[in-house]
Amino acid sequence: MIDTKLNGPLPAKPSRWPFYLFLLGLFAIVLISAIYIGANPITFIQNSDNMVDLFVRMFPPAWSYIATTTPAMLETIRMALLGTTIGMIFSIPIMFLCARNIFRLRWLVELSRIGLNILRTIPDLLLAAIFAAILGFSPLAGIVALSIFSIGIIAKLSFEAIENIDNGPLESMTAVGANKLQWIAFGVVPQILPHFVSYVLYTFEINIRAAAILGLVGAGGIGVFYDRALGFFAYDQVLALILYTLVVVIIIDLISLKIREKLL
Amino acid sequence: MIELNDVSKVYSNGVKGLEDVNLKINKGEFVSIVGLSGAGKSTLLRSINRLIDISSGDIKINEKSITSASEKQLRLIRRDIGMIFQSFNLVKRSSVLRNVLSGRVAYNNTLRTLLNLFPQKDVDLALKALERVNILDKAYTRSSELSGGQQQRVSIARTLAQEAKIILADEPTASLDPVTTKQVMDDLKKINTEDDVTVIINLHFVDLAKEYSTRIIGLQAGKVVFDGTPEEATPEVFEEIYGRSLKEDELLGEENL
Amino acid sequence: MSQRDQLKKARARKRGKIAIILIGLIAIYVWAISGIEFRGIQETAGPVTKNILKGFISPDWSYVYSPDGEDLIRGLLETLAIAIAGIFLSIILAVPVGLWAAKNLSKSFITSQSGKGVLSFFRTLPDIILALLFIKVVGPGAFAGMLALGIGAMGMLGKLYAEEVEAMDPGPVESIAAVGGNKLQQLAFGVIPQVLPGFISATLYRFEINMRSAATLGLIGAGGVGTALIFAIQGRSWDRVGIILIGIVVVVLIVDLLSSALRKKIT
Ligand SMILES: Nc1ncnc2c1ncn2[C@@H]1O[C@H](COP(=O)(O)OP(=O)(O)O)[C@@H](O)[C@H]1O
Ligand SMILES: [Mg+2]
């Protein structure tokens, strides 16, 4: 056994209570959330009966639903398509307004950016529950809703790339004597179209999953069977919408990834 | 002891990491292991406390098979065998006390070391071994804000709370300069003859090497090409384990100690 | 053949390329925009457009805060409250399912596959298609909500975590099984150290999308603010629409701001 006494002083020990302090704040709001919102375990066990009942009777899945839900699947797909495309369009004025390095008027910029920030934070089943209220229910709705919801995403992941071309070819273009226009298409739009393309794609992927529930609050698409079917417990045509869902986005996915990747 | 008999270790891509290699170290030595890179000395090293599994042979620490060793019987073999490696492997996030302390989880219940209750022995016994590598007063800063050099003396810590009897330390000065060279290696020498620890190391510099060490073992391609004292180990004997003349690069260079 | 031949040729080539694109670009926007059934636009669409516009200009304060019954604050406090719960619930699912998918902590290829397959599966299924089977179980409510919200993002922070284990240096592991410390306490003193900035950056990064998921809930039943929405949406009350969103907005912009610069610090 080696002696361990010590031969000179000890440093101080930085003291652990802060850390305790906040581990047990962070649990407290935790549980404070749990219990404001009723959220009970034991509730949830003794409807585990009801969790099993409604996975057993998912099997075995409602295959002939797809055959009927397929028109509207299709709508889906053209939804996201269209609300990708009108998104994207929009987001071509606003992704060169939010970038620090193209206009040097400041104030432009920042307002640009905060207005973009504020769309951003609404979510697109809320878009679309109020433009299902303005316009009706139908497929519009949900193009409308998906159109706003894009710029969001494609106007922010643009801009950021903007920002971080090379200065190279645009100062190049300011020294022959380019004007605004012709500097950002000679200067910028090349460097940043396979990223804008490939945000677009991006996009779409992300559009193809949100237009699959817009439905629910009637803005078209497939949604609106999930709720018919839930209506009904007709739990083996959910889990039918379910898969074919899921097999319709990978399938969606892996095309655009394909796509993606040729262009990066 | 070390007995390592007809040991051989051939990679999955087929690349043979190790030839037939028999060796005996008894506890105390100061063993270092020379070659080329390449030539198989982590491989030997590592093969030691079996994070490389070899492939045939066998490999006994103090008499027990660590080759056919279970899962638990390794772990116990293992908390005797400190390791120190070229890249530190500290946790760069942690405290240093932490970092020395995880030397001593294999002595203590699993629950215990996940809630970090170590005992005020093991504690003591960390910042004993702090004081000896002369860093007590790092104890409580983070890791990451030590220097190499340090970073170094805390994995030597490690090794002296785990109170390992054995120490393998794989290239434990190359990514050092000089001046923390000597220190490191003088804290190794200093324990393997305080301690009575066994000491197997490989270097890159062949003049540490016969410094510092009562053996040196020279490999080449895996198989064993030199066995001997460092006055055995002539220039002749290192041009043969490198099979070329030495490079400047593998001196460290009288003027540098 | 000359040199400028082939020019001809490599250009033409490339014309042919860009044209079969056009083509079948155009087609798919035919297909995309004929089939879409602009059916019963409401005529009402222009006043309504205009009440909502009017409803944002003046929304209806008074119901930021009632002292009894519903009112936009409480709404919103419950919206945090099933995203805190949520995110919780995901964490307690996914650190283990992440551990399990991340490759280099697995022996076999086929564990960690089979991890990555769980977490794919739960990624593509939306919170909400999860509330309404939730709701199911236990009831409409915040409940559901919260539930949905947990499993829901399971499946991202999962992935997350992996990715996060997988980029790990594996000295420090390594490290503690030469001591001799077991599977338990390598994951204790090796990994989980390394990875907690990341851990921690990613579930604040899904707290983020939490926060918007749960503010959906409530239109089909799970709780939170949603639900007063769509009640006002119904009720075409515009004014308190315009409150409802102003105060979506605010909150979530909060709570990004928050995040983000708390992310910041931590990497
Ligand atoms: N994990 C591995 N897989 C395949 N080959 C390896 C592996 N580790 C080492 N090797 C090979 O084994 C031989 C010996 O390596 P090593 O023991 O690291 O040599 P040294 O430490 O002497 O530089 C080298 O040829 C090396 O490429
Ligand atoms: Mg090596």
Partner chain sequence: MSQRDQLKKARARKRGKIAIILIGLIAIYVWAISGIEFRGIQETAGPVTKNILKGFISPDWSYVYSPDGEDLIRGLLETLAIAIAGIFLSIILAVPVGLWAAKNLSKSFITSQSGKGVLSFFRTLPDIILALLFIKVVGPGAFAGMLALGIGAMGMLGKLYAEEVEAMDPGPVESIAAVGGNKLQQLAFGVIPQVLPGFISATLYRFEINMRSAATLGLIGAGGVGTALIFAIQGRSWDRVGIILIGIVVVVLIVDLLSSALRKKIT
Second form
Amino acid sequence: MIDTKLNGPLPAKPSRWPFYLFLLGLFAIVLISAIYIGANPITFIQNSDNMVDLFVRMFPPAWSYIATTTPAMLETIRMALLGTTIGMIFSIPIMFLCARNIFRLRWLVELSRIGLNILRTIPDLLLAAIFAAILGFSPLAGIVALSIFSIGIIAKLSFEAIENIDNGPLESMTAVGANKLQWIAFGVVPQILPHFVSYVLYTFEINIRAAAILGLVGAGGIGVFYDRALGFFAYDQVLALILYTLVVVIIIDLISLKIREKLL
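For comparison with the form predicted together with the partner chain, would you give the structure of this protein in the form predicted alone?
What follows is just the one chain, with no partners and no other molecules.
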């Protein structure tokens, strides 16, 4: 008969002091940061009258303003669509150049990643302001800004997906003498295509939100009407625009979610 009784000593319970010290240190960093930048929660209480007055002036929303801004909303969607598409096209070579398991030249990979990090560092609103000064106050400036912004997101997520693919098919293709293009087309693309499409849809969702505020710097879209309504303190129109944008974003999110579910 087998003796199943455990005779050995039980392992010691891990100490939780490191975890508690981490939480304490994190709280101290947040507290010091709040004190340094003057983030005083009492300010909200002191300015509560202004907040109440703002909310009162927002209601009821100016529903009639939605009809006026519908062409600008459609322009915003077109800007996001074009920006995402152009960004997707340019991100394809960049994501392969950034993947260590595709190109073995370390200097090429690192140089590509540095360039990608530079693109990701510049905020989309700043990009829109720069290109609005170069190309004029038009939707074209917003499209270029969103394209560069999209390259940063799609290429970053995609090259990380490439580095996590199964290398078995790649090794088999190398053994039978496949060249680099065949290696990528038949060994890499089939594995990352669902993820790539998912990242493109995710970027399109982000660009819808981003395009809605690019008009604040003269880059076209519904942001022009946000800027105008805020400038005239027409907060009922601002609320109508917020609700309108919310509905459009929710619809696009739901459609995108269904497509991603089918792919993944």
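Positions refer to the first chain, counted from 1. Nothing here was measured: the structure is a model prediction, and the numbers come from that model.
Two rigid parts of the chain turn against one another between the two forms, and the hinge residue out of A129, L97, N164, D53 is D53.
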